[in-house]
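Listed next as structure tokens is one chain, alone, in the form predicted on its own.
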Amino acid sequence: MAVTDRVHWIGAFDPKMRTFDVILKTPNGTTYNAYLVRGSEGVAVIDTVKAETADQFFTRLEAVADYSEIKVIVLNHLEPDHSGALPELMRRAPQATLYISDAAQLMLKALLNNSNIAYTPVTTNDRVSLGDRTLRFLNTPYLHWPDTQCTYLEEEGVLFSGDVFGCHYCDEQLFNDSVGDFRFSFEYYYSHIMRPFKQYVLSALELIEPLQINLIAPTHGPILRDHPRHYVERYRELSTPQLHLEIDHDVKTMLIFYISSYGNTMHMAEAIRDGALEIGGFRISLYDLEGGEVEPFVDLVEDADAILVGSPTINGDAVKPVWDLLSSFAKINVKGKVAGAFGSYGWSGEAVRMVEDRLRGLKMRVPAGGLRIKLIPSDVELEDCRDYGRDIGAFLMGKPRAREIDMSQL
């Protein structure tokens, strides 16, 4: 299928998906797209299709090209979704060069089982001639894998994006202008892929709000002919912090979870609280679990800088509703935000060190051990609670207090 007079795509359609990676789900299957370019001087290949429906990708190919034609193979993202055609490709095109990002030769001879697969490495504005057409790379790592790069048709503004600006959506009609709305899948995949790396799409939107983009042209869902530049924006609204659009930049905020049984964990919570705001010098939220949905209170963390969560211990265990808050951690970057855990137990207190260990396999900052304390706390037990606020607290300030280590709680 024409895209331009000069590009084809020659992508495989998978109507009948309906999760992806485990854990997207998709509702109207998705396509693998990959494209064909043009020049007077030779053919290019852009990304490659999922070994399963590698015979719609020859078939659309062989129909716009000879093998002999092509010149270039270029891989934006080394995911087998696009890179399963790939071997077989390169054996029917044995003069092609294949071009990827430096950080995708380890991932290919892994993926391939293959280490004498000849390739050529590119980063940010290396160029490949195809005579009168030019193809110039973008290093975009981590959108959504280490090796993903992006790469520009110059003379004719079209942008092959990768997984980046793309949806699982699959529709015939292929171009945005004529497919049904795909804005749920668009949003969500941003979601579900580019939300974690954040800081990522900011560093790679620095590159590609600069070009002239007529066309963008990603691996999975519509080709955006109309508007392209919208998408765009919106990759820049969606992921530029929204609290500091609030406040100022330089006020830090602090989250304090809990959920209780029998209110012990939340006399904990509020005793924390307190002490953390003797400190001062930044704002803190108090929220019980129990009184509300997940998906808000992530997008809260999502802008935090500290966390707090404290569970009762049932069954040897932290309970549902603070696994489900911590699991969701997932879609987003916590690395490096200050946390800690709490709770209130009655026989053996496992959650708080259940918590923490999670905490930490985020890779987030945990200055402090986790606070015990059995059943109901007294008034000195509060008072530690207290002075654990004052400790977070201190911390996220910059200004760590002096403490005496107990050996036996390690």
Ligand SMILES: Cc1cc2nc3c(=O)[nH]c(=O)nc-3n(C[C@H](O)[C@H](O)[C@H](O)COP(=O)(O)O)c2cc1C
Given for the second form:
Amino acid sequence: MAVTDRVHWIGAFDPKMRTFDVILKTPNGTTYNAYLVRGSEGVAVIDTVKAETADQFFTRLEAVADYSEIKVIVLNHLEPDHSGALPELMRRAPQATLYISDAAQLMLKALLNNSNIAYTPVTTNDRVSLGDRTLRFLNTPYLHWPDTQCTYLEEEGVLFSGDVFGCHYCDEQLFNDSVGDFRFSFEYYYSHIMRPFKQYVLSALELIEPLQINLIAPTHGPILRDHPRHYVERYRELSTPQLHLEIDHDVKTMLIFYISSYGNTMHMAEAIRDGALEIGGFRISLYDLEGGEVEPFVDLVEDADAILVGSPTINGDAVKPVWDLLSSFAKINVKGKVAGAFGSYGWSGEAVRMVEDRLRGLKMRVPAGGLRIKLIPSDVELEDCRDYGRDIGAFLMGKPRAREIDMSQL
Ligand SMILES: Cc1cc2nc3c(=O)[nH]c(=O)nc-3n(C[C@H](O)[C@H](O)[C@H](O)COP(=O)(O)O)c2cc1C
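Alt. form predicted together with this ligand, vs. the form predicted on its own above:
The complete assembly is shown below, putting the previous chain first.
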């Protein structure tokens, strides 16, 4: 299918796909988009398809070019849904040179289990000439794998964007102005795939926004030929912090989440809040997870500077709403945020350590050891909670408190 005079879509339709990358529901199926670019001195193939759909890819490729014409193969991203047909393509076009990003080199060997593959690593502003057409590479790491790059066809203003600006939506009309309404899929794809890498999206946009873009050719979903810049702008909007509109951007925030059956962990949470308030200079919010809904908190956590999580120990574990909250952190980037765990327990008290391990596993900064209190907190123990709040608050404000170490507690 012709995309422009010089660009053909040679991808594959997968309308029955219903779950992708484990985490995505794909009610409209998906497409694996691959493209062929014809220059006066050779042909380039940009990306391939999932192995199971390779027949479609080779049939479409053969309809527009001979294998002997292929001079260049570009893989913008090595995930198997784009590299599946690569070994067979290289077997059929052995004269072609494979271009991948620097970061893709080790992945290539591990994915294809073949260390003898010849390739040329490229980075931002490296170019490959096809005679009267030129491909320029843009290094856009972590969108959404470390190896991601985009490729820009200079003379046509076509951006082969890999998974960036893509979505799972299968419609044989292919172009964004002809397919059905795919807004849901576009936003859903961003929030599940790109959102944890917002900072990298913003870096990539610095390279993409200055380009003259007539058309965006992603690896999944509709080809964006109508108002392509709209999608670039949307990525910037989605990647730019939106909260804090009512308060100063510089004001730090602490969120304290808890759940509590008899009120013990709740009283700890309140005392921790009171201690942190004494430090002052930042906003504190206290949330009960009793309702079990964690989705509404994800935006808040993404913007927060410190997150404390309180859980009682029930049957040797933290409770489900707490794990739900913690597992939702994988959707966003929490690395480097200040964190802590606390909770009441009856006899073995495993929950706090488990929550703390998870927070550390997410590369959050945990400045004070988790706070556990046996059953009902006494007045002295509530003071310990306030002290814990003061410690975390002071750490958050960059003025850690000098502490006397009580040797008897070691
Ligand atoms: C069903 C149930 C199971 C429990 N299992 C444990 C446990 O495995 N280990 C433990 O230390 N405490 C256990 N406890 C005790 C609670 O952790 C303790 O009562 C705690 O103070 C509850 O705090 P909360 O009022 O914040 O919910 C259990 C309590 C209940 C009701």
